[in-house]
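Taking the form predicted on its own, here's one chain by itself in structure tokens.
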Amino acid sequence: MAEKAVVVVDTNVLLNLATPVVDGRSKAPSGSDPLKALLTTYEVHVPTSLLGELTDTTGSDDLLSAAADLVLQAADQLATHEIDAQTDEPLDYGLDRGESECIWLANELAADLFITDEFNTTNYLFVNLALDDRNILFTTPHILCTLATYEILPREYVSAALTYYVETKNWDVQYVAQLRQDQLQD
């Protein structure tokens, strides 16, 4: 059996893939679960202050809150990591204490991937610096569209969740549409 690559994630990322799942609307997406997908193909990692994170999230009856609760009934796949002691202040980079906890951790382990949704903001930018000039930067649009063209999730549901979150979340549409055509083509 192939060892799974290992992926850290920040908590956006997990709350975007949670989101269509718990979204009863129309206009989700549904017939598969992007965020069961990313759990069973990749090795996750995460700060254990991710789990705060998450956990401060809950207690509303809004999506944001229903998502929060989806990722943390799946929080035995994610494997923690205490990183406090790790790092006294946030990156220089204008990033929070969660963003930097998770690109130390990405360098910490050599992962394979980081996966964050700051891709509308410079803040993606200063993220790709900060991972120890290696190329493993992928957002949440991106690994849907891997997670399509190795056939673990239908590329028609990818297509769908991408039109979704360009609805919902105001992912740029250029990029969105750049990486469909790229990914998701025949």
Second form
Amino acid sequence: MAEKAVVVVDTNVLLNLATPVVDGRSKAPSGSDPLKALLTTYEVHVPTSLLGELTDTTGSDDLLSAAADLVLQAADQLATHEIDAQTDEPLDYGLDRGESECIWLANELAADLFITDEFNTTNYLFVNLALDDRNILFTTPHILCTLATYEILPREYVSAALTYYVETKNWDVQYVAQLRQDQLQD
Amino acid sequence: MAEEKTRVDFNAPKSLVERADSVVEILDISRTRLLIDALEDELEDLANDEEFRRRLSDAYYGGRVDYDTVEAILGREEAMRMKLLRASIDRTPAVPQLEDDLPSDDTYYDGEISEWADSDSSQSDDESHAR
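Please show me the structure of the same protein in the form predicted together with the partner chain, now that we have looked at it in the form predicted on its own.
Full assembly next; the chain just shown is listed first.
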């Protein structure tokens, strides 16, 4: 059994993965749990501050809050790292502090993967620039396809989840379509 | 610095050319100037048009137009974003490792999972919300 790969994720990735699990509406895919799938099959590391961001997100009666609740219910599965003085020099690319801390952590741990959903905007460029090794950058839809490839999540579930995200998250439709075509077919 | 020019010949409806020539006379500019301005305006409008951008990125991700074309139309930052994103599709992430099955919700999550429903009544706030 190989060691689990070290993964750093940002807050939005965890929230996005938790969203279909807690979304009770009929348009949400059901029957699988992408959050649990990611956290079980990879060694997921986050800055401690991310838990604070999640806690700030809870407390209202909306879907995002429910998603944050779920991530916090699985907080034991996250390896947390206190990041304070190290980031005195902020990664000055217009990225917010949370995102910068995640990138810093990914570089510090020499992570195998960095997952972000900041791929719709030019922030994606800055995340690319800030990561020492550009080949570790992935997105939630890409990792979901990978989880389907290795039969950790059913293909049908991932396919339905991609549709759900495109409809609810405003994700780059062409990118997701290309991923679907390359990785989910056959 | 003057850019290299290329000659373009094309046929257009006669009445359109006449209208253009009237405008050219009033503005006291050349017919060429008017055409160049009109083309530039049109290309700029398209670059900001949602539907056009969708078609362009379809064509780019599908390999039907190249990077330079995207950069020329959408600008460098957006073109770079698309280029990096497209390149990332071909990368293979580290393999996920699973020993048995995924754990059950009971053993995995601390407390019950509370499902969110888009209810119109927000009155049920004293129902227990699992935290």
